[in-house]
Structures are given as structure tokens and as C-alpha cells.
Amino acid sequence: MKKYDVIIIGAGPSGIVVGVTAKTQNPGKSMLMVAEEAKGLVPCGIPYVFHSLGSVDKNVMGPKPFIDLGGEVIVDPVTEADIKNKVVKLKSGATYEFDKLIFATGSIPVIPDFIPGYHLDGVEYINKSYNSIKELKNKADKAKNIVIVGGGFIGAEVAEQLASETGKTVTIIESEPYCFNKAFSKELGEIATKKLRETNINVLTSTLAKEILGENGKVTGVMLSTGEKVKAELVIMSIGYKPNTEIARKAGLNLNSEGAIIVDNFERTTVKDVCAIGDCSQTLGFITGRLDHIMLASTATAEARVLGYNLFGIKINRCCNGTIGIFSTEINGLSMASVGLNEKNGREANIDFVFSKFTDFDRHPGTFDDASSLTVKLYASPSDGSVLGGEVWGGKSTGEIINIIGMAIQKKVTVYEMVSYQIGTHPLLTSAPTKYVLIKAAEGIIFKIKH
């Protein structure tokens, strides 16, 4: 039996992180990869193979980085890992030992069972999985109606590029007043609800899937709460994910109430020599230090780095200390993303709060061809000024700029510490240094606090 020193299962974007950051600091030790598909996907990207990329093919991720590195990849799911003998076999009935084990298995769709007619044949589920995806694409090809369920981020942005697609009616159900409820605001939530309308998708809010209707096995609608029937034939839910650890669960590791495998802020489990990262591990808030269920490739990434560099032994006095949760997405034209705490979470949590907002173009002056309106949204604290979260929503660089107050929440920079900040700006690039959004949101709040 061949054994390693390090096996990762699991070859998603936190498992190659992993895999390049352990084999790039520590050349010598031998390490194995164990992938279910020879085809990985990128998650964040798989909306958009259904029109903007045209095909799966253009949004295939795979561990070729970790190879170059000199690690080794099978194609030969897991089916049962003995951490007390430390070994592992595989679906071919191979097994190998190891001498440290990573979990990096990522998240699986939350089945509906309790919606009656969630069995039926044209019920699908957006699996991170390269072939489920590609079957996937060619069923919503040839369908006229499809009923998305569920508008969170996957489910809207899967929507708006299906009704890209000519000669096709798509509707989302929403349970929640808004789509996008989890990490938005409710300001923010509603434009980018508005936004959806605009791109001619049917969506209903504040209503459930009752019951998803057919003949003869197949789908052919879905009975809503209000009553009405929507035609389908298909129905796509996507109402969540949840951890996938059915071989941790087996194996004995301890898992908190959410089926997420319990780890330390170096992604370490309880168990000696074994660790797990990405949307299968333990997420804590940042802000609020409670159990969180956060899923972004994002931390999934942060997290695998952070294992890879302390693999063996503590290189990088730097660990996981929770999840801020910065968001992003872009519909109909419009760029909004998110981080930490808004009034719905803030409030949930009782966290004391401030908030300010400041709209400009994102460029100077505003009379420029590619200019776009630009609006910041920043929380802080009222006592101390540090920043808590933030929304922003306008041009591209919606993007970069929540990326900005992502780093100012987690190095508890204060809004009084960012209207010094020292910034470049450009007419082709930016707002005005005169009235840049992200300083005059700082100002606005640093009134707030001082009247």
C-alpha cells in the first residue's frame, strides 16, 4: 500500500489552493490529490455557462498547477476514510495511507423533500459538477418555461442568463420580500430585485413552491401559495447547500449543527493530522463570533492558504479568525456586492451600528461615455468608528472597492483612519479625489457619530 504524506480530498478551489501552497512550501513531502471527475468547475462561474461562456468547456478548473508542482491526482472518488489507521480507499477499491489528511469536499444542493413532487423527472439541482452541469445546460437548452426556485445568488444569476436566451419565459420563486435576502440589505436587495424584473425574468417574491406538478413522471409546473400554477418544464432549485461530510461523518469527525466538520482558526480538526477547509469546515462571523453558514470560494481560498503554509508546523503566525462574508455580482449591467454587517444581520446579532451613504459617478467629471453612477453604503461602530461592513453598487469597480472594505473590517481600520487614507485616482479610473465615494461614506459617518 503506497502511502503519502499528505492526502487532500477533494479537488475544488479550496483542495488546489491547498495543494499549491503546502507543495510550493514544502517541496520534499509527497502528496496526493483524489478528485471525483477528471473536469473541475469554477463555481462562481457556472451561471454563466448557460449563455454568457456558451459551454461548460470555458469554465473548467482543474489541478494542473499542483501537478507542475509535482503532486499527484487520481481520478477515483473516496468512499471511506479510517483516520485512526490512517488510510483511505478509494471507489476502485484502492486504498493508500497517509500521514496527514485534508477534507477540502465542498457543498452538495439542498434537496427539497418536503416540496411534494421534488422526485419528478426535470426537477435539477446546480451541482458543482462538471458533468452534472453539462447535462444540466442541455436540458435548460431545449426548455421553453423553466421555474428557478430559490433567489439567492446562484439562482438569480442562473435566471437572468437563461432569459438572455431568446424564445424562453424563466421565473424565480422567492420566498423572501427581496432576492438576494441573505446578503443584502433591504435597500440593496430590492434594486437588485428591480434589476432582475428589467432583464424580463418573472419574479415572485414573498411566495413558496407548494408543490411541483406532472404527468406521467414528468415536471409540467409548479403550484404556488397564492394558488397560481406556473408552466415548466423545468425546475432548477437552488434554495441552498450544505456541507458535504457524510465521509467525515463516518469516520468519527465531529461535526456542529450546521453538518460542517468542526475545525480550529488553522483549519485543523479535533482529530490529530487531519484538517478541513472550504464549504465542508466550520465557519465562524468575523464580527460576530457566532457559528455562521457562509459558502464563497472566497474563504474557501483564505482558508486553504492559510492550512497550506502551517501544514507542518506554524510558518505564518496568521489563521482564519471568521468569516466576513464580501459577496459580489453583477445583474442586468448593474454591479452590487456586500460585506460584514447591514441593517438585517446587525440587527439580528444586536450589534450597535452607524451607516452612511455617498453616490458619485465612478469617474471625473461624470460626463465621460463609460461613466456609471457609483453609490457606497459603509457601517461602522458608533463608539470606536471601526468599520463593519459595507454595500456597494454601480460600475465595475463595485468589485474592487468591497474588496477594500473587506481588508479595512479585518484589519479593524476606523472610519476616522480612512479619510486619511492615501489614494490614487485618475479621470479614465476613478471618482473624483475631491469627493472619492469610500472617504465621503467615512465622513458622513464620523458626523453621524459626532451629532
Given for the second form:
Number of protein chains: 2
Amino acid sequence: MKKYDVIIIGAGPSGIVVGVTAKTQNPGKSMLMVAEEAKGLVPCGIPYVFHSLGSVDKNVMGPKPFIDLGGEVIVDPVTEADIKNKVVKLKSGATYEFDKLIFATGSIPVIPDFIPGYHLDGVEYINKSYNSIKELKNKADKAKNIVIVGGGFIGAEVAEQLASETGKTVTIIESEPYCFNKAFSKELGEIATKKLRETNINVLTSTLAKEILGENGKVTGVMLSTGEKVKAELVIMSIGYKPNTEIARKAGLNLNSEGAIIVDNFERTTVKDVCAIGDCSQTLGFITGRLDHIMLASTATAEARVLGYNLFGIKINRCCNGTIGIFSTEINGLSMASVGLNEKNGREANIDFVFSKFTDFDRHPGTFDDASSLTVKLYASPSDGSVLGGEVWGGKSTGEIINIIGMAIQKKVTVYEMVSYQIGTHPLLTSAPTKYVLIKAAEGIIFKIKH
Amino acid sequence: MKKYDVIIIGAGPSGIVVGVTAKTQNPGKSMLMVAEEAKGLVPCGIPYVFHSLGSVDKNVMGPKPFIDLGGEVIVDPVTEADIKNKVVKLKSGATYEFDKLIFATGSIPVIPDFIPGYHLDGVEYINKSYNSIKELKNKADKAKNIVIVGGGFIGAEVAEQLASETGKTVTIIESEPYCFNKAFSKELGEIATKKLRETNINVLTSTLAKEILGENGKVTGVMLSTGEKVKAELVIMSIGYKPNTEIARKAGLNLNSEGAIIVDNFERTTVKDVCAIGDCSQTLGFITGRLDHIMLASTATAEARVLGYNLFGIKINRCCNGTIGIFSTEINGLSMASVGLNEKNGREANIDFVFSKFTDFDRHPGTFDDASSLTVKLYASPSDGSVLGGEVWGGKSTGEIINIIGMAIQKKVTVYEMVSYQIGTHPLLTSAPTKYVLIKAAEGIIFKIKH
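Could the form predicted together with another copy of the chain be shown next, to go alongside the form predicted alone?
Time for the whole complex; same chain goes first.
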């Protein structure tokens, strides 16, 4: 039986990043990555295969950087991980020994078996799998009436893309009063929901899918909690994901209440030489320190880097001390992002906060043709002024401004520091130095704390 | 004689920001801002009046936010500041008493009186003045052959804009081997210079303007150090700016060797109740701690905020501990930015550094139509890995990514921390989480330090 120093189960973002990082640090160690499919997808690119990219093959990623470093990859699903004898068994019957084993098995869609009719032909899921998305795209191309159950990120983005295709009627059924409710405050969630409606999506909020209706085993529509029926040939279930940890569970690893593999701050499980990263591993909240059910490629890759550096002993004294949960998206031309605390999750966690909002243009003067409105809503502690969270919406620079706030949270920057923070500005690229939106929001917080 | 608690000399970015900040903090204090002209300009927007904005009136800014808070503004140039008797005298003869005086008088173009013919009609300067730029635009609109002496930011940006107008022949004369040499490394400076040439500008590097040629007192061309002559009806001198401190000098304030008013880290001069901010005040380097001749609206407004909060006693314990010098620009569609140390200024200051560069797309996958290449060149200390500087070029997100690096420098973030830094990513907005360019550059530095 061939033995590897490291075996990685999974070839998604966290699998690739841990492989590349660990192999760069330890070129002499033999490493095997076990993939389920020959082709991998950019997970957050999946919605865009339905319209903007136009093809699943424009959204592929693979472990080539790992192979280039001398890593080996085999396409053959793992069926069992024997952590006592340090052996993995694959579907083909092949077995490999390992010194260290890394679970990077990701997450799978939650199946709503509590909704009658969920098993009908035409009820589909957004699996992070090349073959599955290829099939789903074929079905979506043919369908005229599509219902998406769940207005979170992936559901809403897929809906926006499908609604941009001609001749389709797209409906979102969202149980909460607004879409994106896990990541956005009420204010930003309502803005996002309005944008979805402007994309010609029928967004039904505070509404449940009561039953999936069908004829001859095939979907024909959805019965709502309001008693109304919505016609559909295709229903996409997008009510959430859960850790893909069946093999880990069978191996005897400790899982938490969400089914995620319990790991320490360096991504090590309670079993020596067995680690887990990404969606399949436990994630705590940076601010709360409690279990946080957040699954993000950016969190996953951060965990993967920490493990990659520290796989053979802690070399870099920086641990995964919780996810700050940075989300970003763009709906119908409006970029939106959030990080850390907002009005909604802050109140739920009973954390004191003040917030302040400032809006200006993302160019200066605002008379430039490509100037967009830009809003920063910043949240901070009323006690010490440390930045706890932020929401940003407007033009595309939103995607990087949220990362400035992300660093501020991670480095415990206070609003008192931020007001004299030096920023680079340019007419064609940013807000004006006199009204740099992030700094003006910080000033607003200082004013509120004082008064 | 009317007395104000605060008199601010100057109505540029730093004057407006200190006025707004101080008045917000101290609504009960009376404040007067003394302006030279009725209309003010967005300083960094000046190049764009020559083409993209098309008009000087699309680039105005004024002290309205200060007036809205109850501040007073008078248009009447200051002729004398009597800091002993606490009185300012204006051109009209009016006099006002003050308790605290703030110099925010900005900077003025350096006049190259060492170049014969510099006084000819048709030799112009880029003054940060509404009336002066209005006149210059009229002259530029008429001129067919334009020479710009000096390829720094404002010279190069004005050249790019003029060259975008039809029927003009534009030449830059730059004494150094590449343009933007004060802010950019050789690598980025050469990329920028190439971009200028692609904008149809005749860029003459390592070349001096030896003499301005004329007939009947009017400019006809420029004689180069190479012996060649360049035809011109308009010569724009853009060889740098110097602090506008004639009134401060006459008032007896201490100036440094660059002519800037010497201030402490809270922007206070050596005379009680007299302060100075922005281009007219001394600026030290954040990393070097020595005199740094950098004039930037973003540095000026940071100083203005620090003074605004602390004018009546130090309320916010954050001082101006030096400029990190964040520069950004866009030439012919390529955004470029730098902050802190680079290969050039690092060697000049004899600071040890390692750097690493990474390039990918600013969208993911890179198959999106609007994807641009994005490069981060990161500089860090080989001893402790702390981030010392960075250069970024590519799409427009450059303008905010440089601000992430700016915060990293100001908060002394190390590359060891940065590799597990959580970033938000989205297909339509940023690089991929697996290859987020800034993190990959940080990884490259760790590798270099180790090997």
C-alpha cells in the first residue's frame, strides 16, 4: 500500500489552498489530493454560469498549482477514512496510507424533506459539482417558469442571473421579511430585495413554500403559505448548506451540533494528525467566539493557509480566531457587502454597538460620468470605539472597501484611530479626501458616542 | 475689531476639513475662514477639467459644509498675520482678532528661474486656483503644440488629458529615466511611462529643458539638453510645488529647509495657539521619521482632522506620526498606486526590505468580460515581516487595495498575519479567494524570508 505524508480529501478552494501552501513549505513531503470529479468549479462563480459567463466550462478551477509543486491528484471518491490505522479507502477499492489526513470535504445542500413533494422530478439543488451544475443548467435553459426557494446569496444570485435570460419567469420564495437576511441588516437587506425585484424577479418575502405540486411525478408548481399557487417546471431548493461530514462521522471524529468537525484554532481535530478546514470544519465567530454557522470560501481559504503553514508544527503564530464573515455580492449593478456585526446579528448576540452611515460618490468630483453613489454604514463599540462591523453598498469598489473594514476589525482599529487614518484618493478611483466615506462614518460614531 | 475664536487661512481641502471637524466638535466657538477666491477647486481633479470633465465648473468645491455648521467665510486674501497681537489683516484693509490661528495656505508651483526664457508669454503653471485654471484651459484649448516640463503626477495627468483632445501634439520633458519617479519604483514607473506613450504623448525621459525659446516675447518652443528643439505655443511648468508660507515667514514662524511651517505631531507650531496643516506644514515620513517632502490631499486632510479634534486640548490621542504617502492615478485606463516604501525610496533611505509580486485577475474566474489584470508588489521588513510598502496596478479596485496596504502599514501588520487575513471575495468584484493577490504577495515574502 502506497503511503503519503499528507492526504487531502477534497479539491475545492480549501483543499487546493492547503495543498499549495503545505507543499510550498514542505517540498520534500509526499502529498495526495483525492477529488470526487475530474473538473472542479469556482464555487462562488456558479450563479454566473446561468447568464453572464454563459457556460459551466468558463467557471472551472483545478488543482494544477498543487500538481505543479509536485502534489499528486487522484479522481476517485473516498468511501472510508480509517483514522486508527491511518488508511483511506476509495470507491475503486484502492487504499492509501497517510501520516496526516486533512478533511476539506466542503458542504452539501440541505434537503427540505419537511416540504411535501420535495422528491418530485424537477426539484433541484445547487451542488458545488461540475456534473451537477451542467445538468442543472440544461434544465434551467429549457424551463420557462422557475421558482427558487430561499433568498440567501446563492439563491438570489442564481435568480438574478436566470431572470436576465429572456423569456423566463423567476420567483423567489423567502421566509424572512427580506432576502440576504443572514448577512445583511434590515436596511441593506431591503435595498437588496428591491434590486432583485427591479431585475424582474417575483420576490415573495415572509412567505413559505408549503408544498411542491406535481403531476405524474413531475413538478408543476409551488403552493405557498398564503394559499397562492406559483407555476413552475423547475424548483431550485436553496435553503442552506450543511457540512459534508458523513465520512468524518463514520471515522469517529467529534462533530458539533451543526454536523461540522470540531477543530482547534489551528484546524486540528481531537485526533492526532487529523485536521479539517473549510465548510466541513467548525467555525467560531470572531466577535462572539461562539459557534457561527458561516460557510465562505474566504474563511475556508484563510483556514487552509493557517493549516498549510502549521501542518508540521506551529510555525506561524497566527490562529483562526473566528470568522468575521465578509460577504459581498452584486445584484442588478449594485454592489453590496457586509462584515462582522450589523444591527440584526448584533442585537441577536446582545452586543452593544453604535453605528453611523455616510454617503457620497465613489469618484471626485461626483460629476464624472462613471461616478456611483457609495454608502458606508460602520458599527463600533460605544465603550472603546473599536470597529465591530460594516456594510457597504454602491459601485464596485465596495468589494475592497469591505476588506479595509475587515482588516480594521481583525486589528481592533478604533474609530478614534480611523479618523486620522491616511487614505489614498484619486478623482478617477475613489471618494474625495475631504469626504472619504469610511472616515466620515467613523466621525459620525465619535459624535454619537460623545453625545 | 471683530474677534473670532478660530481663524483659518485658506479654503482648500485641509482648511475645509479642519473647519468642519473643529466646528462639529465645538459648535459654540466662532470660526472664520479666509479664502483667496470665491470658488475653490478639487485639487486632484484639476487635470480632468482639460478633457474628461470638460469644464472648470465641474470641478469646484467650497466651504458650504463649514457654513452649514455656522462657520463664516470671507473672500479677501490675508496680507499679514500678527501672531503677537493675534490679529490678521486682509487685502481690503479689514482686520480680525483671533484666539487660535490655523495656517492652511497650501502650496504653489516652483518657478524654474534657472531655465532661460521661463518668463516668456505662454509659459504657464498649474495653480490650484479657479481663475488661474480657467485661464490655462482657455490657452490650452487654443494651443496645438504643448510641452509639459515635469512628468510627476500633475504633469503626467494633465498631459494624458490634453493628449486625449483631438488635434494636439503633447510632449513631456522628464529629467529622470521614467515618470512618476518620486512615488513609483523603476518597474511601475516604466509601466506608467509606457502608458503615457500609448496615449500618444511624446515622452522624453532623461532629458532636460535647457531653454524656453520665443519670438516677440512669446513662446515658440523648448530647446532640450539633447540639442533638439520641440515646437510649442504653450509650455506648462510642472516641476514641483513648494509650501505657500510667505505670510507665515513674515509672521516669524519657524520654517524648515523646504520652507514648510514646523509643527509637532498634533500640528501645533512653536507659537502658542498657532497651528498649520496640509501642504504648508512640515510632514515627516511614517517609516523614516525624517523630513519628507510629500504633499497630498489625503495627508493634508488627515492632519486637518487631527487638528480639528484637538484644537481645544488633545481629545483624541492619535497624532500625525508621519505620512505613509499614498499615491494613486490612472493613465490611459491603467490604475496605479503606491504607498510607503518601494525599491527606490527604500534604498535611498537605506531600509532593509524584501518584496514579492503576484498577478491575477480582479474578477474570478478571469473569464468575465470586465476582468482586468491586477498586480500587487508588497514590501516588508526581512526582520519581523512587518509591511513597509506596496505598489498596485491594474483595474480600478487598485484605488482601494492600496488603502488596505495603507492600513496594514499604519497598524504594523506583518506578512505572517496577512496570510491568514480574512478577505471578502466575489466573482464580480474581486480576485479569487484562492489567489487573492495581496495575500499571495505576502506569502511570497514569507517564502523569501525563509529561503
